Structures are given as C-alpha cells and as structure tokens.
Amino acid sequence: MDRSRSTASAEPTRPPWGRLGGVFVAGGAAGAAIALALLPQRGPQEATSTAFALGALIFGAALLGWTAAVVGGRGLETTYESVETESQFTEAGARRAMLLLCALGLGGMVGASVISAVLT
C-alpha cells in the first residue's frame, strides 16, 4: 500500500463559494425556465409545483449523497487506497460535489418559487 498518496490532506477544506453561487443561479434559472416551459400546458399552479418538485428532488438526493459521503467516505477512500485502484475518489471531493448539487436543487426551488410569486 502506498502511504505517500494522501490526497485528502492536499485538497482545500473550504467550500467553493464562487462555484456554489454560480450553480445556485444556474439552478434558479433552470427552475424558472422549467416552470415557464410548462406554463402553457399545465397552468401556473401545476407548472411551478412541478418545477419546485424537480428542484426538491435534486436537493434531497444530493443531501442524502452528502450524508453518505460524510458517513462512509473515509472508509471508501481507504478501501480504494488499499486495493490500489487508480480512482481519484476522496471524501472531501465527494462532499464538495454533493454540496454543488444541493446548491443546484435549492436554486431550482427558489427559481420556481419566484416564478410562482410573479404569476400569482
């Protein structure tokens, strides 16, 4: 086992604030676009509810994934190191990825809510 490969300590521990903000805005735009695209077919209430539900689905799945990364990420990282795979998986990387997905889903929910407030 190669003990010199300690990628977890080399990675930054702070969240990527700039990318989080960008992904949140992109999620908001996507949520608003989905609500507006569904508006002619389903009406304002159902269109915004559907867009909000899609954002909530992404947010919930990402939150579950973040929890799994916190609980089992270190063990999975150690397993990859012990079997000497070429995987670049790290606990910190998994947490950052799930945090970005949480921002995307949250942005989608906010975008759908804003469109709902504008339409009603």
The other form holds:
Amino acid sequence: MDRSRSTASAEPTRPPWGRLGGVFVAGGAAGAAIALALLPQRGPQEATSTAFALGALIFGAALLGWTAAVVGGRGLETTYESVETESQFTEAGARRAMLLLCALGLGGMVGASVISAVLT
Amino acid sequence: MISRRFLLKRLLLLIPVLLGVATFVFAILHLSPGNPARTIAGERASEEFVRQIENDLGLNDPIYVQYGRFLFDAVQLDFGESYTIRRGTPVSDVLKSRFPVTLELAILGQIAGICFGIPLGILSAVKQDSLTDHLTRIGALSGISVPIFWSGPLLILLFAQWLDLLPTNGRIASQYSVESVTGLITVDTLLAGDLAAFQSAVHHMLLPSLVIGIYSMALISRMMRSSMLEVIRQDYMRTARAKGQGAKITVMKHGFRNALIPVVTIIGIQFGSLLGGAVLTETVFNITGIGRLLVDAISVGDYPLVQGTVLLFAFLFTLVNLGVDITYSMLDPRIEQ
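Since the one above is the form predicted alone, can you give the form predicted together with the partner chain too?
In what comes next, the whole complex appears, and the chain from above leads the way.
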C-alpha cells in the first residue's frame, strides 16, 4: 500500500495544461484536415459530419477512460504493485493520458466545426 | 456511515460518464451508414420528399448544432421521437413503457443469482474438496461457460416440453388483465390484490429469470467460494474457533461480512451483463422489453430510440455501480480513504 502511494505521489498531480493545449490544437488541425480531405468526395455536410464524429468518438471514449481511471485506477495500481508485474501503470498517469486523448478528440470536434461554419 | 464528500464525488462522476456515452453513441450513429430520412420515407420515396424530412428532423443543420441540440435535449430527458418502430411517439414514452419489463427481468435474475450463488459459494468453501464442492464448482464453471442462446432453449425443453411445469412466453396468462402501476408485473398483481394473477406472473417469470440469472449465479458462487476460503484462513477466524465458537457461527458472524466485499463488486458489474443478457432472454421468451427494442431500433436505424436506450442502459449501470460503491464503504469504511 505504501509503495503504491509513493509511486503515485512521484507523479505530478496537476493536469499538463501546456501539453493539453498543444494536443487540442493538433486535434483541431487533424479534424479540419480530415474534413477538407473528404470534401471533394462527400460534400461539405457529410465531410464535416464524418470528421466531427471521429473526434467525438475519441472524446467520448477518452472521457469514459478518464472516469474509469478516477474510479478504479488506484485499485489497479495497487493490484499491479501487489502481484509485482513491474508495470509502470499509475492512476495519475492513466488520468493524464486520458485527458490528452480528450483534448485530441475535442480539438477534432472543434476543427471540424470551424470548417463546417466556414463552408455553410 | 458514508461521508458526504465521498457520495458527492461519486455523484459528480456520473456527469462525465453520461456525457462520454452520449458523445460516443452520437459519433457511432453518425459514422454508421444509412440515412434516417430515407428509412422514414421508404426506398421508393422521391429525393425531394427525403430532403423535406431531413429538414424537418434538422439533419441538414451543421453537425455541431445537431450535437449541441442532442445534448441539450438529453439533459431534459427529451430524446426526440421514434422514426420507425412507434412512429411519432416520444422516445421517453416508449422507454417508459418498455423499461420496467427489462428491469423486472434483471432484478429477478439478480435475486436468483444472489439467492443461489452466495449459499452455494459458502457451502463450497466450508466443505472444500468434498463432493459438494466439486459439484458446485462444475456447476459454476458450466454456468459461466454456457451462453444464454443455448441455456434458454435447453431450459425451455426441460421445464416446458418434458416436465410441462412452466410457460415459455409472455409475462402473464392471457385471461388476466392487470392495471399497470409500476410496470413490474409481479408487483402490479400484488398491488391489485389478485393472488391468482400474481401466481401466474411468477410462474411466467421464473424460467426467464432463471436463464438470465445462471451466469450471475455461477460467477457469484465462484467469487464467494474463493473469498470465503481466503477469509477462513485468517488468524481471527482461527482464534474464534480456538475460543470454542461453533464452525457455523464463526463463518457467518466473522467471515461472511469480510468475504462479501469482492462479491458485492461482482454483483455490480454483473448487473451490466444482466441488462445485456436481457436482449437475448427477451428474444428467446418473447418478452417485449427494452433489450428487444434496442435490437429492433438498431436493425431499422431508429437513431433517437438507439440513443435513448443506450443512455438509459448507461445511466442504470452507473447508478448500480454507485450503489456498489456505497455498499462497499458500508461494509468496510477504510475503502472511502
């Protein structure tokens, strides 16, 4: 128990705002790029819908993953510790990874929305 | 006693879960092929008519507007109207009428699982390596391995065809008409004070709830056995026995509560698969619950109905897990930390 606490406390507790912003922008660019790439084949409505839905898919799944990490992350971390799997999994790490994915998905949704607003 | 902070934290976590599920379902439905307007209009309808329906449904609005509208409506429990299965009926009304059927099935299945699984698990642990233990373990392994689409027809064959003991479809015999109060047929017949109808309802629900509860029963009994075995080996159990306390009292008074903690988790997780199992069980036993509704809605592309049903499933699942967390902290207050 003590060992898991020491591992968890070694992780930074604050969300990585700088990286989150960067990933959000990257997601936005990817969303916009996908929408623009699909534009000639599918038309503005369907192209932006598909790009938005892809971003939403990532965002929704990551949000569920984040909740799972908050609820069960500590238990999983302790389990890995107790069975001595040498796993690098930590609750804080899982939460941060899921937050980054949330930012990526949300960025994709915003990027596709911007293209949709420009085209319509 | 549960702390307010713990309860508030768990309640607040419901928001990201439901938002995540809603977003995920919205995305999947928009990525899946097919046009809802074409489904409503029919294959032979003109393009103009299809476009008119698209406008009426707001399918031509920018995607972010559709997403925002979907979330805004969902918060107010408005999931739109069914496109096909019950055309023009609000999804919330359809869910209201069908949901109690599935809920009753899941609850009865869970009760069957708990009532049989826990005593069998304890018995198996207490009589470790005896014939009872071996038979219980074989039974549990079979229960985990056998899928509903196989166990359902098998039990129908045994109890309905060969033994002629139980009915195989519907929720109550056709000669009874019961006013729906809660939607749960066993409760409604009791509220009406009609014992013959209650007996018929129980008779009809026995087989489906047994089928849906088999997996739960098997898993609970396996978990209870291993958890109880672990507890039995603890020093405090040995001390209690050394003080001259009887074996039964030692197990039930000192061991049961501690052995129950991992079992409670399994019961919570199980409820989700019970809802999933309801889809198959309702189909096998011709029960018109939400599980069959979901299958029908997916097959005809009724988006609002799919979204509403999945969100309801997710809400129920998270609520049950919240209940598990609370039970957890009541059994062992250290868990809150």
